[in-house]
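Take a look at this single chain, the form predicted on its own, given in C-alpha cells.
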Amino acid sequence: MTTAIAVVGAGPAGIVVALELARKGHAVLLIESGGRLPDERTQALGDAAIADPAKHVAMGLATRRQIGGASNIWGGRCVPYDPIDFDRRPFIQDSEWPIAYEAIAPYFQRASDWFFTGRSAFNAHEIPEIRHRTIIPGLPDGDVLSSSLERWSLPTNFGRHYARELATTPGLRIAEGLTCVEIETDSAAGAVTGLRCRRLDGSEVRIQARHYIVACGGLETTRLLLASRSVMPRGIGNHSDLLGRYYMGHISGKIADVVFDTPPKETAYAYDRDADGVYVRHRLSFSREAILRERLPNIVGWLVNPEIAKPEHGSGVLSFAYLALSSPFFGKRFIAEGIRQAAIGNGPRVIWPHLANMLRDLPATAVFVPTFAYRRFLVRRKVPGFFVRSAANRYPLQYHGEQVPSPESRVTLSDECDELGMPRLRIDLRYCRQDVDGVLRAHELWDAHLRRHRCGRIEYHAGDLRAMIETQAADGYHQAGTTRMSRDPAHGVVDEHLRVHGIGNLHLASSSTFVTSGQANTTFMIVAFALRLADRLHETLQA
C-alpha cells in the first residue's frame, strides 16, 4: 500500500491528526490493529508484564485496539494543562520543555470542539452564567483557587462518533485489523522507508508513504519504536537511551475529608452545567504563584460521594449504585470496566446490608433510579455520575497530582512476544518521595485556606498518611513521558514539532511525548497536540 501520510493507530489523536489532513485534501491511511468493534484476540496483543500489579493496572483495562482507542472506555473529563506545567521549575527535575504554554493554548478551543465540551474556559470567573458559583459560598481565591473547572464531553466515542466523516472524507482509507510491528528506516536511519504491518491470519502488509505519523497510545506507540530495532538496534529514537524512559501518571487518592462550615444546601458538590448545557465540575487548584513559592508539583482535588462499596455510609442510593456496579450481569453494562472495578472495590459482594439502606431511604432511592437512568442513557449529553448531598457537610476529598518525572520509571521490552512476533512491554511505573511530600503539603494549604476564611477545614483519615498515600498511587490510564518531547537530541526523542530527532518524516501523536504529567488526564491534551502536529504538517507538504 502507498499513501502521502500513514497514520497509525485509530484512537483519538490518530482520528484528528487523519481527518484533519485528509480535510485539507492529503491522501491519508489510518491503520488500526483493530475494529469497529472489541475483539479479545486483538486487545490481548496489548498485553504487558508489569513490575508491580498493585501500581499499574492491566493494559486490558487502560487501552482498546479498536476504532476509536480509549476513547471507547473513557469517561470524558476534559481539562487541559496549565501554563504552570510549561515554566521553568527547577523544584521538580527534568520538567523543562521545549514549547511555551501560549504555543499550545490556540489549540483548546479547537480540541474543545472535537470533544463538543462548549467554550474553552475552564474558570469559572470566565463562564457569566456559573460566575457567582464556587465551591464554598464565601471562599475567595487566593493562593487556593476554587474557581477552576474541569469540563465533560458528551462522552464522545470517537470511533462512533466520526464513523460517517471516516468513511466518506476524500482522500482518507482505513486499514482495519492491521497491526504495524516495525517501522523500517533506510541504513543511516535518517529517513522512514516503510512500516511492517500483520494481519492475525499471518499475512503480512508493508505500506509505504511520505510521511508517517504514529498515534498508539501513550505506551504502545512506545512498545513500536523500542521494537523497530533492524537499524537502530536499542529501537528508533532511542539515541539517548530515554526512549521508555520518564514513564508518568498521576498520584491519586483520598486521606481526608473535608468538612464545610458554610450553609450545606449552597455546597457546589455536585456538577453544574453552562449555557451551552456542558457539564462542569469545580476543583480546588494553587494559583501559579503558590505553586511556585511552595514548591509543589501541580495537583487538584474534588468532592466525591463515600466508598459506595461500604454500607455504613447509610444511603439508599450509594447501595443501589454499589448493587447495580457490583452485578456479573449489569456491572459491565453501565461504564468502563476500569472504573467499575475502582468503584467496587475488591472486597466480597455484600447484598444485604445494602438492601436494608435502601429500604431505609426509599423515597429518595425511588426518585434516584428513574431520573438518573433517563440522564444517563436516554439524553444525548449524558451526566457524567452522581451525587449524593451530605447533610452533615462532609465530603470526602479526592486528590489528583502530577507525577514527578524520573528516567527510573519506564518501559522496556519484556522476552515474551504476542501473537504477531512482537515483544511485549515490561512495565515499571515508580513513585518517589516528591510526589507524597506534596500530597501532604497541598492538604496543608487546603486546610489553612478554609480555616482562616472561616468555611471549613480538612479532617484527615485515620492512619499513617505517608503510607495511604503509597498504597493508593498507582496508574495506567494517563500514560505519558516515555518518548519525551526536547530541543537537544540529547533529552529527549521527539522534538518541539513532534518530529522524531533526526528522522524528518516520522512523528509521534502521543501523549508518550509529555514532559511532565500536570494536574490532567491526558485525553484533551493529546488532541490539543494532534491538532498542532497537523498544521504543522500541512505547512511541510505545501513548502
Ligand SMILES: Cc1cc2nc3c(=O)[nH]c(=O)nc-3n(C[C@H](O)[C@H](O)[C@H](O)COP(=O)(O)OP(=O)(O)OC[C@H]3O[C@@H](n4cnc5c(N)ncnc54)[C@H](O)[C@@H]3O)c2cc1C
Given for the second form:
Amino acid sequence: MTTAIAVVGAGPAGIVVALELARKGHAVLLIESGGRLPDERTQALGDAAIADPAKHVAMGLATRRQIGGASNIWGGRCVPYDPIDFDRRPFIQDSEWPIAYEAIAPYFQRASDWFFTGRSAFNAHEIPEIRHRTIIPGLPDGDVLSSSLERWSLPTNFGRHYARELATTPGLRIAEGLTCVEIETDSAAGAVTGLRCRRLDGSEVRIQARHYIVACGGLETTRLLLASRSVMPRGIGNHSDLLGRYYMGHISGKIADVVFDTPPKETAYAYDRDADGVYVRHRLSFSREAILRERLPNIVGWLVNPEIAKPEHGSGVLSFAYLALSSPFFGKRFIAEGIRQAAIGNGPRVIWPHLANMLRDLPATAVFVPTFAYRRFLVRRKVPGFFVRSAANRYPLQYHGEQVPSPESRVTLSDECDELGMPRLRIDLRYCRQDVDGVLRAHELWDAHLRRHRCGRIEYHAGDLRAMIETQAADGYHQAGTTRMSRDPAHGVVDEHLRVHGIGNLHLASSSTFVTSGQANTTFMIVAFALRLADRLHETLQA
Ligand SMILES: Cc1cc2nc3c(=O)[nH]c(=O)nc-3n(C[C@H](O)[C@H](O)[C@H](O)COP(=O)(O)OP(=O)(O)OC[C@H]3O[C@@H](n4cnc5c(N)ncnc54)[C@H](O)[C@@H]3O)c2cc1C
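Same protein, different condition: the form predicted on its own was shown, now please give the form predicted together with the named molecule.
Time for the whole complex; same chain goes first.
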C-alpha cells in the first residue's frame, strides 16, 4: 500500500492529525491495530511486564487497542499545561522544553473544539457567568489560586464521535486490525522507507509513504521505536540512549482534609457549568511566582467525596455508589475498570452497613439515583461524577502533581514477544524524593493561605505522611517523557517540531514527547501538539 502520509494509531492523537491533514487535501492512511469493537486477543498485544505493579496499572487498564484508543474508556478531564511548565526551572532536573508556552497556547481553542469543551478558558475570572464563584467566598488569589479550573469533555470518544468523518473524508483511508511491528529505514537511518505491519491471521503488509507519523500512545509509540532495530540496533531515535527514559506520569493521592470556617452552603465543592453547558471544576493551584520561589513541582488539588467504600461516611448516596460499582454484575458496566477499582478499593465487599446508610438516608438517595442516572447515561454531555455536600464543611483534598523527570524511570524491551513477534515492554516507573517533598510543601502552603485569610485549614490524616504519599504514588494512565523533545539531538529523541532527530520523514504525535508532566492530564496537550504537527506538516508539503 502506498500513500502520502501514513499515521500509525487511531487514538485521539492519530485521529486528529489524520483528519486535519485529510481535510487539507492530503492522502492519508490511518493504520490501527484494533477495530471498531474491543477484542481480547488484540488487546493482549500490548501487555507488558511491570517492575512494580503497585506503581503502575496493567496495560489492559491503561490502554485500549480499538479505534479511538484509550478515549473509549477515559474520564474526559481536559486541562492545558501552564506557562510555568515551559519556564526554565533549574530546581527541576532536565525540565527544559525546546519551545515556549506561547508556541503551543494558540492551539488551545482548536483543541477545545475537538473535545467539545467550549471556550478555552481555564480560570473562573475569564468566564463572566462564574466569575464570582471560587472554591470558597472571600479567598483571594495570591500565592495560592482558587480560581483555576479544569473543563470536562462529553467525554468525547474519538472513535465514535468522529466515525462518520473518518469514513467520509476524501483522501482518508483506515486500515483496521493492522499492527505496525517495525519501522524500516534506509541503510543510513536517515529516512523511513516503509512500515512492516501484521494482522492476527498471520498476513503481512508493507506500507510506503512520503511521511510517517507514529501516534500509538505514550508507551506503545516508544515500544515501536525500540523494536525497530534492523538498522539501528538500539532502536530508532535512540542515538543518545534516551529512548524509553524519563518515563513520567503524575503523583496523586490524599493525605489531608480541608476544613473550611466559611458557611458550608457557599463551598463550591461540586461541578459548575458555564453558559455552554460545559462542566468545570474548581481547583487550588499555585501562582508562577510561588512555584519559582518555593522551588515546587507544579501541583494542584481539588475537593472530593470521602472514600465511598468506608460506610463511616454515613451517606446513603455514597453507599449506593459503592454497592453499584462493587456489584460483580453491574459494576464494570458503569465506568472504566481502572477508575472503578480505584473507587471501590481492594478490601472485601461490605454490604450491610452500606444498606443501613441508604435506609437512614432514604430521601436523599431516592432523589439522587434517578437524577444522576439521567445526567450520566441519558444525555450527550455526561456529568463527570457526583458530590455530596459535607455538613461539617470538611472535604478530603485530592492532589495531582508533576512527576519530576528522571532518566532512571524508564521502559525497555523485555525478552518476551507478543503474538505478532514484537518484543513486549518492561515498565519501571519510579518516583523520587523531590516528588514527595513537593506534595508535602504544597499542603503547607495551602494550609498557610487558608489560615492567613481566615477561611479554614488543612487537617492531615493520621499516620506517616511521607509513607502515605509514597504508597499512593502510582500511574500508567498518563504516559509521558519516553521520547522527549529537545533542540539538541544529544538531549532528546524528537526536535521541537516532533520530528525524530536525524530522520527527515518520521514524526511522533504522542505524550511520550513531553519533557515534563506538569499538573495536567495528558490528552488535551496531546491534541494541541497533534494540531501543531498537522499544520507544520501541511506547510512543509505545500512548500
Ligand atoms: C481509565 C482512563 C481514564 C483516563 N482519563 C483521562 C482524563 O480524564 N483526562 C486525560 O487527559 N486523559 C485521561 N486518560 C488518558 C487518555 O486516555 C490518553 O492520554 C489518550 O487516550 C492518549 O491518546 P493517544 O492517541 O496518544 O493514544 P491512545 O489513546 O493510546 O491511542 C493509541 C492507538 O494506537 C493503537 N496502536 C498501538 N500500537 C499500535 C501499533 N503498533 N500499530 C497500530 N496501531 C497501534 C492503539 O490500538 C490505539 O488505538 C485516561 C486513560 C484511561 C485508561
